[in-house]
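What follows is one chain in structure tokens, specifically the form predicted on its own.
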Amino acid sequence: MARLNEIGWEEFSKLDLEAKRPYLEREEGDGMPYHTLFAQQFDRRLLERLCALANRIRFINKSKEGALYLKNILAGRRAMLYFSQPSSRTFLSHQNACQILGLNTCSVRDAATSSEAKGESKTDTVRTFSSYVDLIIMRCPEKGLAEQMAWELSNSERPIPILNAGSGKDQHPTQALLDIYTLLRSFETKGGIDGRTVAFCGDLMRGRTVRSLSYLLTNFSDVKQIFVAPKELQVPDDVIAILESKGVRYEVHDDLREAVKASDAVYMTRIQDEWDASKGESAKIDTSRFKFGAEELALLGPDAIIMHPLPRRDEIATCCDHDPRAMYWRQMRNGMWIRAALIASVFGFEKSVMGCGY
């Protein structure tokens, strides 16, 4: 378990999240952690070594043997997922991590299904699921939920793992994890990742996926961000105060095509307006020239990839979909083996899986 038990909320609540990461990690004291609440949670050498995990993962699944092998890792132990936010990849991907390490599931989709549309707290919701499964994954809208349901657990009879799939506008750790994992494949023959200039563009503000990743780019040399997006929707102020604290490399303007040129990956992403303010906020901003179509794709470097954590509208037009170049499908099957490492990881099996012999 981690060690929540020694800190209460309010004291830990006002610490900043590099600082709250020791309280987070498996007490066997190998880094990982117990909690996957933010990117934050997440250095270089971690980084590594879950991408090799589930590389390793990958490949034992391919044999019927080595499948067998890995539904036995976790076989007697239930999850459950808790999304009280609409899901379709984050869902089915966490899901199917699950199944392939053994553990059964469970879900609550819609919180209108559950004692909360009695009036239930979320914290006695949480707290009911524990009584029944091993690990809550959850994905939910509040800011911050994640975190104190983390807190409350730890501090309860039944300290099972938290594993947060989305939280609020701030963080999305695991589909940096995914990201991550799609880039270091992407040019594990090219280099790596070190040097390369990650443009982000779309939704800047809201979209949390950019934050999260922008936070994990900053554990490798040299790592440029380009950020584009109308003014409305360009990368908040905390994020650009991370970057110059780390003296990460950064632009930030509002032309695609320049910085498609000059760029190794494009992480599209599309406009999130389902936390507008008033219903067609969104659609008063003029996003026309922030969409990636045959012009861009022609411009883009024969090494370079487009990127989208999906879903998506018409900010990439389908006729980039078949260009070797495009790594949004792969990008989203990567998510379900990066999972599956972390969540072997968090029950103390990364050592048995890297060395068994499939």
Second form
Amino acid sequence: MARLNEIGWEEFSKLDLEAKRPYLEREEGDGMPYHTLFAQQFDRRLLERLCALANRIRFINKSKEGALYLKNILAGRRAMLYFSQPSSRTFLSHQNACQILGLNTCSVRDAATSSEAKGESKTDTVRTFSSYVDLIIMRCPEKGLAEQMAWELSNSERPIPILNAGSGKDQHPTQALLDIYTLLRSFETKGGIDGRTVAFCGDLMRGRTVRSLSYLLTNFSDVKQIFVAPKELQVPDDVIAILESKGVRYEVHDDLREAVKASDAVYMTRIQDEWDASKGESAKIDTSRFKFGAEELALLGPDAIIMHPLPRRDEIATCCDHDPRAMYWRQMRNGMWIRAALIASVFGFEKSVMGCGY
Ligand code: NCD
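Please give the corresponding structure for the form predicted together with N-carbamoyl-L-aspartate (NCD), as opposed to the form predicted on its own shown earlier.
Below: every chain and molecule of the assembly, starting with the one above.
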């Protein structure tokens, strides 16, 4: 059993993601993460377990007795939502997931309102939060910060789990979990995810959801990935390197309509212009051919779906919103259930919830 408090930060930080995985697991050895930091922590078996648990929690929560049972699971424990980047869905779905399980929540949503503004380091800030709570859910602009904080906490007197709710341009593991959950539910009675084609469109260069979901899809057999973007925003080399190392079929091009015709799921993303080195840089890129509207809808297969991590701008026309293949609204709600499943698992309640009488 690899332990995060038995390896120095320098040594740990140099490992590749798959080698880091055992250091981040729960001590019980069931493979579930203790710290949830990146998509590489989830294999197919874990994904299927989490999706089954999310379905179970969703069902149990329908009755008052069931909801009270769930609320008792983590009653008396507390979670901190530390979000130093904007968020609506990820914040609210984690907060509500906590509440479903009885975790009380508190939050800092702007570093300018915490003692960071007085010069406190990130490490001291997170250690301070850990004094009061049992779980820290964090979103930050810095790549690798959640990982470093996980190491710091595991090496402190009060080790508590960290859950990465979006780290820079890098990873967004719980978004990828909800995306997989949405795909599994959408194709549940139609043969599942194996053998499907998934197209990603938009700002693939800077979209962290794309990197995390692209990896999770490699856990399924024979899934083809298509990356559609203007050349300035095309999928980064590290994502392609993973697909090549795993022998995954992929295409990289700029023809959304061709991709729509060939795909079972089209995953649209917004232009991530908050990362522009100089303001207005992204506006100079011609993105007009990377929008999904009535014409693309007409090309979409009858069983295919449209996804988006949201928020959207104009990359999906509102005329698509009521089409039964538009899955982005359901994706949001799925996020709450899969996050509740993950949090219950982190705290060791997977088996008891799966086996309870509700
Ligand atoms: C995404 C994010 O923050 O990376 N949003 C989300 O969490 N649902 C996508 C985005 O902001 O474009």
